[in-house]
Partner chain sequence: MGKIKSLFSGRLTASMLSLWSILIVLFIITGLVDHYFFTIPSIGVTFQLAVPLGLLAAGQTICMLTGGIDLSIAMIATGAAFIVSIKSPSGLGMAIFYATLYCILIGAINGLAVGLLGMNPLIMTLGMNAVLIGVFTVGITTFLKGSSTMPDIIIKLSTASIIDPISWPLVLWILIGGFVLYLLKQTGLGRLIYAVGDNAKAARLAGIRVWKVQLTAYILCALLGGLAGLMIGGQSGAVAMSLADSLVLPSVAAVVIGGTSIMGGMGGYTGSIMGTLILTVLSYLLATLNSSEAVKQMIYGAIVLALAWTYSKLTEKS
Amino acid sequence: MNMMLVKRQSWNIGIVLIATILGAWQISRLPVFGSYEARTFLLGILPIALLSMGQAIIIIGGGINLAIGAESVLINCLAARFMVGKSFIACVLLTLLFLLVSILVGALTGLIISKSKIADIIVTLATSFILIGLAMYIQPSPGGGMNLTLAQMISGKGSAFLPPLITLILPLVVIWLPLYRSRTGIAMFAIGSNKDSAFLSGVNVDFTRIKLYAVGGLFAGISGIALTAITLSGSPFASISNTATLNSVAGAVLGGVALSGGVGGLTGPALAALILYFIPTILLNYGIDPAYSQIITGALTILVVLAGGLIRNRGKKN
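Let me see this chain alone, in the form predicted on its own.
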């Protein structure tokens, strides 16, 4: 039984080992490592880890969301635009409202995909343009803000690393675990494995996909709120959205989620965000332009997809 558990978690164990090695190397380069540095690490991975988890849910269900970065940017701009100068209570209420908006945006995207039968990649790509346009209308240039008390509750202050750690872990406990154990979670894996078989088994494929896109939108919304708390501003640039989306896919794939669907979880993508965070940092320490990290990230993603395909094909033959 223990060996079976180890085998099932082998990918996550591998991700933990790689992240630990890279983290140990990075820590060894610092003159001192304490709670302040730990908070810096957490703030560096928090938005992309949340996006990777949201993307992972959709990919497990057999889809992909190329608008997830734009959803996060939209919520970031909404929060920065309307929370600046507001009281703590007002900002909390606005946070709940904007998270609801992110859920509705995700659900609407899933609805369009389900009813139109157009490929996810086309619908979500078009959606990303619309959302970035809305973000630019709401926040034409970088700026805005958030109530400082709420921001510090999300991102911490000084050497307080527990707030961002809680912000990272809480969605896993509150959203992912109930979803994983629910009928929707079972349907998610069934649809990702074989949509036709899931339909014949009585799964409402369209409604399940709408719910999965809604949950993915919720994670994007949390990411946008977290980004606002970290930067105390909003930025409507498409380049931020595109990079965030690509990193969310890379984080999900590196975290053990199969692009073919039906395989994976959220712990791996959350840990994979650490690897994506360390790559440009390590390049910078060696005097290499951090922009090359995109090349490394892309190459790693391709290698992981190829390796996953070979493993699955070998499993089918056996």
Given for the second form:
Amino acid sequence: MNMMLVKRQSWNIGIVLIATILGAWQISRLPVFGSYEARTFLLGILPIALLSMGQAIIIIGGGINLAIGAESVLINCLAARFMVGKSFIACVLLTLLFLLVSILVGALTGLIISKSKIADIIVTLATSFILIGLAMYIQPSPGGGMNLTLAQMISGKGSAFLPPLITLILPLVVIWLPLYRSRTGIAMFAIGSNKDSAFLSGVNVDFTRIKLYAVGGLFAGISGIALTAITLSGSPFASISNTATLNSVAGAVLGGVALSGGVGGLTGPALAALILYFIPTILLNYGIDPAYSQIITGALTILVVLAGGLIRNRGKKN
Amino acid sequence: MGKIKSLFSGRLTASMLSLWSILIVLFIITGLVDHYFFTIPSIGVTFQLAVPLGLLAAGQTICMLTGGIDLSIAMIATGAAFIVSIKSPSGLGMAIFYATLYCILIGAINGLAVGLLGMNPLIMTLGMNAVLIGVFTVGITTFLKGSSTMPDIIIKLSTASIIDPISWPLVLWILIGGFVLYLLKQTGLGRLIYAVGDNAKAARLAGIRVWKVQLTAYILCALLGGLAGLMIGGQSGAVAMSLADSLVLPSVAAVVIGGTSIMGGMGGYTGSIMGTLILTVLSYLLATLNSSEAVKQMIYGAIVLALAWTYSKLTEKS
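Having seen the form predicted on its own, could you give me the form predicted together with the partner chain?
Complete assembly follows, chain above in first position.
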């Protein structure tokens, strides 16, 4: 029984091992490591971890969302534009409203994909343009803000590392676990593995897909709100959304989600964000020009997906 | 057999008919909004502006027919333009030679990763794009320092008109487009491209070296992308990092609107040419509207989505 558990969790255990080694390496280079540094780590991974989780849900369901970065940027800009100078209560209400917006944006994307029967890639490539355009329209230049009390509740302050940790884990517990255990969760894995068989077994493929895109959108929304709380501004740039999308795919795949669909969970992607954060940080610490960070992100994504695919294939042959 | 053939061409005409009607409607609307549009020089300019997109779409068509996609095409184009502008003081021949080498190299890496290592083409080329953005961002301040203006001959080839509305770029497009059409429809390689895209497994069992076909497709795509980059560079006179950024979505959209399946094996370059013309008239129409970049981007994304949707519905019925 115990062996079964180890086998099922082997991917996550591997991720934790790599992350621990990289983390120890990074920590060993710091003069001190306390709760302040822990918070810095958490803030570094928070937006990407949330986005990777959202992407993971969609990829497990057999899709891919190239607009997930744009969704997050849109919510980031919405929040920064309308929350600046507002009271705490108003900001909380706006947060709920914008999370609802992110769910609707995701659901709409899923609806378009289901109704039009156009490939996910094409639809989300087009919606990414629409969403970035919308973000640029709402917040034409970087700026805006958020109520400080709320921002500190989400991202903490000084050495308070618990708030960002809660922001990271709460969606996992409140959204993912119930979803995973529900009928929709089973349907998600079913349509990801084989859409036609799932349909013939009585799964409502279209509605499941819409729900998955909506949940993915919600994660992107939380990521956007978290980003606003961390940076206290909104940045309407396509480059940010592209990098974020790329990272979300890398995080999902590194976290054990197969791009072909039907395999994986959300704990892996959350942990994988640690690795995606540590590798560039460590490289930059060794005196590598920050301008290379884009090269590192791109190359890392390719290597991660490549390695993930190779390991998975080997597992299948065994 | 004859029945199947007539059925096939029947469907082809129906879809071509719908593309023609979309183009004509858009053409008339644009003409009504802007009366200058119906003049001979203006039509010449519109054709000229269509050429880079037409070349990118040609590359994308070849890739997508094999079941792939190339999202690194923007940085392939930009990179080729950069290399030519920087190397041109030491001779145009050498400059073109280096740019060709660059295209073949990037295309080969993409093709080998997809063909031999089984990488997901979407992730591979997205990652490659990020890497190239990084390389050139670092490069223009270090090893690629130098002139950013295009050589005169390329400016002439990409803008000069022969007799309105026929221009040098249009002649070039007709030559290269004709070659691509011939390649896909009349040659063995063309057949292999369709076969691999339709069913890679069956193609391999039939003795086709699938990876070689994919490698060739990605190299061809990169070369066409590089040529498009030179055209864009020539039309804008100087080279910048964001040179071809705005053409990535259109290059995919033109192919999809033109009826080539993103799953591969179905479609052709004729449709992509129509898609290119439709999108070019559309961006002309958007340029005449007095609105911000944000709004334009939203409308563009929405219309691309609507066109792809309409087209897929139209062909579904017939």
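Take the two forms, find the largest set of C-alpha atoms that superpose within 1.5 Å, and that set is the rigid core. The structure presented is a predicted model; accordingly, all values stated were derived computationally and were not measured. Positions refer to the first chain, counted from 1.
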query: Post core alignment: Ala24 C-alpha displaced by 2 Å or more between the two forms; finding: no
query: Gly298 CA shift between the two forms in angstrom, with the core used for superposition; finding: 4.3
